[in-house]
Structures are given as C-alpha cells and as structure tokens.
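Take a look at this single chain, the form predicted on its own, given in structure tokens.
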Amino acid sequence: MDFSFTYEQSMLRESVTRYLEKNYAFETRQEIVRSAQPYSSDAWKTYHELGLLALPFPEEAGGLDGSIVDLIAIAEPFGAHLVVEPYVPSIMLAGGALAAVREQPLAQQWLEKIIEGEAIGAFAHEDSHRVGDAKQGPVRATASGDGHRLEGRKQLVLAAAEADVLVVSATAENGAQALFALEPTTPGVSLTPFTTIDGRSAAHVDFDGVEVPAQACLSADAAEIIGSVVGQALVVLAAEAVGATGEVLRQTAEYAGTRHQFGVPIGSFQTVAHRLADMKMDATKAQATLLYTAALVEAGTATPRDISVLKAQVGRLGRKVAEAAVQTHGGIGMTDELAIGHYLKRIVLIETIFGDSDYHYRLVGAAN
C-alpha cells in the first residue's frame, strides 16, 4: 500500500511548511502567546489565501472537497510549529458539524463566514462527565414556546472567547443528542476565558435559561454527526501530535550531538544513544498508526475503535517521546525558552481532550 503524499499533497504540505519556516519561528510563536490577542489574523488570513480554511469542505458549500490526507499534509507542519490559531476548534468541529446540517439555513450562513475566514466558530461539546462521546450530558434542552431552553455547563471549549458562533451539544427531553448553533451574546449564555497549557485560548460555557428559537436547533437527533465530526478532528489532531513528536525527536538529537560532556557529545553515551533509538521507534510507530488510519478513514471503512487506537497510541507514544526528549535536555527542557517543554504541553493537550489515552484504550478493549 503506497503511504506517500500525492504531488499535489506534497505542494500543499511544502508551501505550509514554507509559510511557517519564514513567518512562524518559535520567538514569535511566543510573542502571540504573551500578547492580548489569542491567535495571529495575519497567519489565519494567509490560511485562508492557501485555501486551508475551505480545504475540508465539499465543493456544494463553498469548500475544495479536501481529503483526510490532505488534512494530514497541514496538520503536522501545524503540529512541528506549535502554531496557536484555532484550526481544529473552528474548521474541523464547529465547521464541520455545520457542514454536515448546511441544507438549515443558519448553519450555511455561518459555514460560509468561517470558510471566508469572516468568523470563528467552537465547538461546545466535552463536560465534566463525558469525554468524547455523544452520549447525555450534563447540557439539557427542554422545549420553550417555539424553541429551546438550554442549561448547563461545557467544559474546555477550545476558541470559545473569541468565537462569533457556538455550536452546542445537548440533551434532549426524549434522551436524544441535538446540535445547536448559537452566538456568544445569547443572553444567559456566560464564558470562563483561560489559557490552555499549550497557549491555547479556551473557555468553560455556562447556558443558563438560555433561550434560542427554533431555526437554532441544527439537528434533534445528532449522534451519528457528533461522532463523525469528532472522529475527523480527532484525526487531524492525531496529525498535529506526529508533527510535534517529529520536531521533538529532530531537535533533541541534534542537542545530544552538540552537548559536550567530558569532551564529547552527550549523544555518544550509551544511555543517551538508546534514549534516542527509542525515541526514534515510538515516533515511527506514532506516525504509522495515523497513516493507516488515516487510509481508512479515506476507504471509509474506519470504525470508532480504529479512531480510539489511533487516539491512545498517538497520545502515548507521543508523551513518551516528549518525556524523554525533556530528560534528554536536563532542567532547561522546560524552561519557557526553550521549545522542548512547550511541544511536551501541546502534545499532554492533544492526548487530554476527547478522552486521554487510557479512556480510548478502555474503548478498544469494550470493542473486542
């Protein structure tokens, strides 16, 4: 089976990784971290002229029909440069849900503002008490007048503060799990700002007695939506883990042949040698399972445990590389100058939401 880009696909990949070569070091990473604005609209606004944002739509709702693959070939030089702009957060979950409901009116209006990169959509969807499911929560909406009332709390809703339009997850009256899409301002509607660990904005969501009219609701039976559009995320943030445990591996051996100890490259002691080779094999591994996974997904004969493996080995092996690559570098390894310690965050991120790898691992197990 031939796991090699497309020439197209490569073109893509190479003129992503040239943009963030040139524009997106690691210095200035950390300047967008430190300043007032969550993100770099010059970085999404050449997103856009790259035609990323529209990259995972189909053609009939304004997209250019791109293929997980495709996806895969952006998301690592994403993951490789740490890069902070809420690409999963609003393309692939809140974008992606409301291009599975564009024949609903309103979910059209906002998917062709997200795609012209016009407005940022989140996806409110984990709580406390589910992690990557689309099982109850603890978000309910009861019927009011004509519409809906919802009321609850989300957990850690990636781009949230600075998102035009919530797409919602909730519980219905008859147990079924509905799609809303809502703004921010609704009032009743509360948002908790914070910075992930990785630099990430994020928020928790408070609905309180909100009431949203009927054209809000997207979907009153959205489970099967739900899981598709999680499964794809989880894909390309898979993606973003591989290129960031690339990056760690590259840059921690180029350390251990440049450290001197005693006179020579710490790389040349036996310890740090076999660190590396193990490092080496786990990414390997790493980016094995996302390539044929990612084949399935394409085949389309990817099931929810091939996701939950993919997702466990991802996040595993990627913070065991990461750990080793800290201890590789001593005490400066997490230290904010340095970039090691920062990739360990954003992979511990990647493997954290929907479901840490011993949840997926449970998965695969109950799957068996």
Second form
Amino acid sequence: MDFSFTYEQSMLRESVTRYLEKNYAFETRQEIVRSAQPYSSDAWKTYHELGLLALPFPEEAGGLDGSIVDLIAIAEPFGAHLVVEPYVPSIMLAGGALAAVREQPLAQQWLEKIIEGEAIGAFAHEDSHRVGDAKQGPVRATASGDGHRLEGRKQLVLAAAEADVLVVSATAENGAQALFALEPTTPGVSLTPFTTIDGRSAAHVDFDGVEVPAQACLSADAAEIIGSVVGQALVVLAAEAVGATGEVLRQTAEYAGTRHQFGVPIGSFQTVAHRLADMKMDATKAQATLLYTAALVEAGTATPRDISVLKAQVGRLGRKVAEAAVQTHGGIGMTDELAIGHYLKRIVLIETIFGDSDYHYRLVGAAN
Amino acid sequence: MDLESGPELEEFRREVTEFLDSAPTDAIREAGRKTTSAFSPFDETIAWQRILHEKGWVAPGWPVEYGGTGWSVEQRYVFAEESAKRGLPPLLPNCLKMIGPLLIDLGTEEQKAKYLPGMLSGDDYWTQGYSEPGAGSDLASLSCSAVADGDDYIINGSKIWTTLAHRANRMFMLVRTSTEGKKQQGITFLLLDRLDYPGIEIRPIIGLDGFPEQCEVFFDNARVPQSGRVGEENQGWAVAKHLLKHERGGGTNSPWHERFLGRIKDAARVRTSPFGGVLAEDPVFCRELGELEAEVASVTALERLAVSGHAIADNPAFSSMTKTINSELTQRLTTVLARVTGEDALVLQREALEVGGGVDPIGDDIDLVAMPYYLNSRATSIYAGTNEVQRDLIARTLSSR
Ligand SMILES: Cc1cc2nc3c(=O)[nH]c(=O)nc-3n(C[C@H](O)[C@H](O)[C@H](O)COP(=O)(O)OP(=O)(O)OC[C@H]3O[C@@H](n4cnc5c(N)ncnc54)[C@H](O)[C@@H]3O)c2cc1C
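Form predicted on its own already given; the form predicted together with the partner chain follows:
Full complex below, order starting with the chain above.
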C-alpha cells in the first residue's frame, strides 16, 4: 500500500498552501473572524477557481471525481491556517448528501449551485441532547397531505445562517431516517444564529410544523447515505485537526527554542523537552491514523469502527497537544493575540461535534 | 479538628445562611453564576465585598485587631462552604489573601493604617506587578528599574500579565534597585498608592475567553514616593517569597470544587446519553464522575487536615503541592463540565456573560460558562508560578541534588 500523496495531490496541496500563506496569515484570519461576514468570499472564490468546491463530486454531477486522499491533502493546510470558510458543511456534508441522491432533480439543482460557488448548503443532522421540551427534541417527519411535516430541533448546524439550502435528516413515522432539502426561509423554520468558539457561523435550527412538498424528500431511507456522508466529512475534519495539531506543535517547538528563562531556551529544560517529545509522538500517531484511515476509505474497506478510531484519536491527541502548547507558552499562550489558543479552540470543536471522543471510543470498544 | 458539628456551630451556620440568603443583590448572584475564573466579575464582586465588610465578615483569615472575624477554623470552613453552595462570587484575592496579610506581617504601622482599611472595604483594589516580558518563571531576572531621587523613586520599564490593572487604583510591585551581586539581591518591594502617576500607562490584554483581564503596564520615568517601600531596599525578594506563601497557600478550595461537581451533576441530569437515558445515569459517566468526586474528597480531607494544624501541612513545599493539586483538579472539573455540556458549550456568548447586560444565554447558565471556564482554567497551571516550577520545588524537598 502506498500512503504518500501522488504528484497531483502534492501539487494541489502546494497551490492551496501557497494561496493560504499569502492570503490567510493569522492576522488576516482574525480580521475575517471579526468582520460582519461569516467567512471570506474572496477565499471562497479562490477555492472555486482551484477546483476545491467541485473536488469530491462525481464527474457526471459536475465534479472532479476527487478521492478522499485528495481531500485530506487540502484539508490539512485548511486546519494549519484555521480557515473559517464552510468547506465541511457546504461541500462535504450538504454537498455530499445532495450528490448521493442526485437522481432527484431538486438535489442536482442545488448541487450545481454549490459546486459553482453560487449557493451555500448546510447539513442539519445532529439532534439536541437535552431532555424536557419536546419541541427541542429530535426532528420527526410525519405525512401531511401530499408532503411532509417537520417538527423538532437540530443543533449546531454549521453555516446554517448563510445557507441557501438546508439538507435535513428526520425520523419518519416508520422509524427510518429520511432526508429533506428545504430553504431556510420556509415558514416554520427558525434559526438561532451564533458564532462558535472557533470563529465560525452556526445556528440551532427549529422546525415548528414545517410543511414541505413531496419532492423535498430526497430519500425516505437515508441511514446508509447519511452514514457514508458523515464518515467522509469526519475524515476531512480529522485532516483539519491533524493540520492544526502539526502547526501548533511547530509553533510551540519554535517558541521553546527562542524563549529564554534562567539564561537558556526553555526547550532545554527536561520537562519542556519531554513534553515537546510527547506532543510530537501524539501528532505523529494522529497523522498516521489519518493517512491509514483515508487509504481504507479510498479502498472502500473502511468500517464505521475505523472512522470512530480516527475521530476519537485525532480529537483526544490533538487536544492534548494543543493544551500542552498553551502550557509551554506560559502567559502568552492564554492571549487572544496569539494563534495558539485558537488552535486549541478549533481542535476542541472538532473533538466535540459529531460525537465526542468518549462516544467514539465506546463505539470502538463495543464493536469487538 | 473536631468533626462533630455541635449546637454552637449549627447556630453559627444558621446565622451565616440567613445572611447569605438575604444580603446579596440579584446582580451579585448573577455575577456568581457568571464567574468563569478565579477572578469573578469585578464590580459586583466589589459590591459583595462592601456588604460583607459592613457585616464585619470580609476577612475571616485576618487577625481580629486588623478587621478579622475571630472565627474558629471550623467556622471559617462553614462560611466558605455556605458561600460556595450558593454560588456567590468569591472575593478577589489580591487584597484579602495577598497584599493585606503581607502588610500585616511586614508593613510599617503607617502603611497598615493607611492601606488596610481600603483593602477591607473594597474602596481600593491592588494589582500585582511582578511578571515582566522577560521575567516570568525566572522572576528574579526582572529589570523594571527604580532609581532613588530625593524622597521618590523614578520607575522605568514594564510589567505584564498584571491582572485587573485596568480596574485597580493601586499596585504592589517588584522593582530592580541594584544590578550588583546576585540578581535576587537587587530587588525592592514597592507599593504604589496610585496608578495615575504621570508616566504610567495601562493596556489591557484580551484573553482566550475574549475578555480583558490581564494587562501590560508601562513606566516611563514615573515618579513615585519611596514611602511605599516594604522592607529595606534590595531586600524585596524575601518579602515576595513571604507573600508567595499567601498567594499559593492552602486556603479553602474544596467547597468550590464541590460546587463545581454540583454543576456537572445538574448538567448531566438534563442531557441524554447517546447510549440511552440521561447522562447522570449512564454507568460510564458515573464511573468518571465517581473518580472526580473522590479526588475532590481527598482534597477536602487534605485541606481539613491542614487547617486543623496537622503536621501533613508542615512540608516546606506544602503550598506548592496544594497549588498544583488544586489547579489540576480545577482543570479536570472544567474539562468534564465542558464535555457534559458538549455542543451547547461551543457557542460563543460574550454578551450574555456580561452581568446586567440583559442578554439571555443560548441554553442555560451552565452552557454559558462551561467553555470560558475550561479555557480560563488552562491558566491555573501557569499563574502563581507554573506547575513545572512547583514540581521542581516539591522535588527539591525530597532528595538532595
Ligand atoms: C491568567 C494569568 C494571570 C496572571 N496574573 C498575574 C499578576 O496579576 N501579576 C503578575 O505579576 N503576574 C501574573 N501572571 C503571570 C504569571 O505569573 C506568569 O505567566 C508565570 O510566572 C509564567 O511566566 P511566563 O508566562 O513568562 O512563562 P515562562 O516562564 O516563559 O514559561 C514558559 C514555559 O516554560 C516552562 N519553564 C520555565 N522555566 C522552567 C524551568 N526552570 N523548568 C521547567 N520548566 C520551565 C514553564 O513552566 C512554562 O511551561 C499571570 C498569568 C496568567 C496566565
């Protein structure tokens, strides 16, 4: 098995990295986060020009037929530069789901727009975990006239506030997972928009007796599709985490070599040196798990257990590295001014969404 | 230590709870709920300090002649316990736990008379000016200089990480008065009775939670009176070491850890486990919570022994141990709270964290504080001497090297 990037993949990664180094320095990234816009439309345009928005989709759907390894080749630099554009929600999740059901005219229409950068999609999938208020429970779909009626809440829907289309999973009356596409302006849909700790735009989405026509139902039995779409997205998210982990380690090692206390670089204290060594081992394990899992996905042999292993490992190891990075920086690691804390926040978010490390470890343990 | 409570202590507890249930304003209670670090919201915490001062309960740890309460060890514990149970904002430590006790030990009569009343009443807030950009763990290498000129010192240089300097009107600081000999020997401990002397500039630093808490303080030929010196010139290192004991020292942290456990449990009761039922009944969660509770129980035991005067606390590195143990326990507690709140904690909610801002949180109070608490707790192993430095100090007491 060859786990290296191909020449084409390296070139693609190079061009993304070059663009980000020039146009997405940390200070620029912070300006984007502080601006009124949820993300940089210039950057999005460039991703479109570079073909990234079409990358994961089949050729017949207007895509570039890219593999999962192509995707991680670009997602690692995304993570290293903490980019805030909605690549995972719009391309991997909403786009991925639409592509899987593109025989539906509505799906193909939206997918084309997403690939052209003319529309943003959001994937409303994760249910709230709160008990009590039934309205805030999982989203359910019931038959209503010729169409369907949606009720419930989806939480932390990335890019929902700027989305042109929501792809929504819902439990149907027969217990199956159904998939719907609808515009956020549909009556009964209401958003609680917010910014996440890592500077992204997201929203809780409430469905209060939302009536949708029959053709809005993209699939009446979508569990498998959802599993595969989320699985692919998790690999890309994991690649972002690995990119962020490698970069926060690089910056910390550099700092430990230049920061002097007691007349010597702090990296020469054994505690600091050993912690850096631990960070390196953790980052290495995370990266190896990513590359190996991506190869399994590409070969079509990845199991849900493999995806859980990856999600749990990059989350836990990445967080360990980022926490150690803050500690190694001392006071300055606690400031908003430095990128270090922003890597921690990004990794914590990735670790938490779509099932946290604890959740995935339990799945792994139970899969034996 | 007498573990039996006895009718007198119960009577005292009744008196305390009655007061704690009635005296704090809504804003003070809100500040308690919105506390996300060792530094609770400034204005409301000072307001609470004023109320406690009027009652005569502001400084249980101080000697009676300086405004202490004269409470027994058990009574002080009860007070801390009942305050924590109600989630009232902990009073800011700088005056009551650091510079106040130091002045009582080492200040001149004049300094005590001039400064202690304002520390108790909350009229004054003192910030700690030790660390510098080049002098963190290696504090003794500090270079901010004070040159004697008549009755004054002229100060040049800068301080950093000076917590709440932007809200303080006074500062206790370390300055370099000599570059001869060992670096520890040329340091002087100085009180600044004002922070608006010409030549002083204060710039807040934004933290990981998005709020200003630490500051940079710049001195450009700032002229301050020499009468603020504590101890002799060039003897400030010994003064600072004396204070460190108060800063890192034991105290009563366990009621706050208990309170934190309570919040974790509250959060776990209203969230479902992805493996069925509510989280609070999920066996894997219970196992983790159990370990945390046991850790808190051990810290409680340690603190109770220490305040009783048990020899376990005689270890020369005891304050380093309690600092390290408490900070790492705080980090574990905040980590678990953030994990229990899960995605609800990922929402950035700066406006809702403002006391009296009138902005409702998305989710509940716990969702609001879990993430800033987690992020801010990363600093507990950095400030008051990093845990690496503490471990060095502890190890030094174990074997000669
Ligand atoms: C929230 C917060 C509040 C603070 N409040 C105040 C305040 O009010 N007043 C004030 O004066 N200061 C304050 N500080 C500063 C604090 O005391 C310093 O941050 C601390 O002493 C560490 O110094 P540094 O930040 O320069 O880190 P450095 O000393 O540069 O340390 C960087 C890393 O190197 C490690 N290291 C350094 N030396 C050694 C060694 N010999 N062996 C092993 N490891 C070593 C450290 O442990 C750390 O991990 C505050 C800091 C924070 C984060």
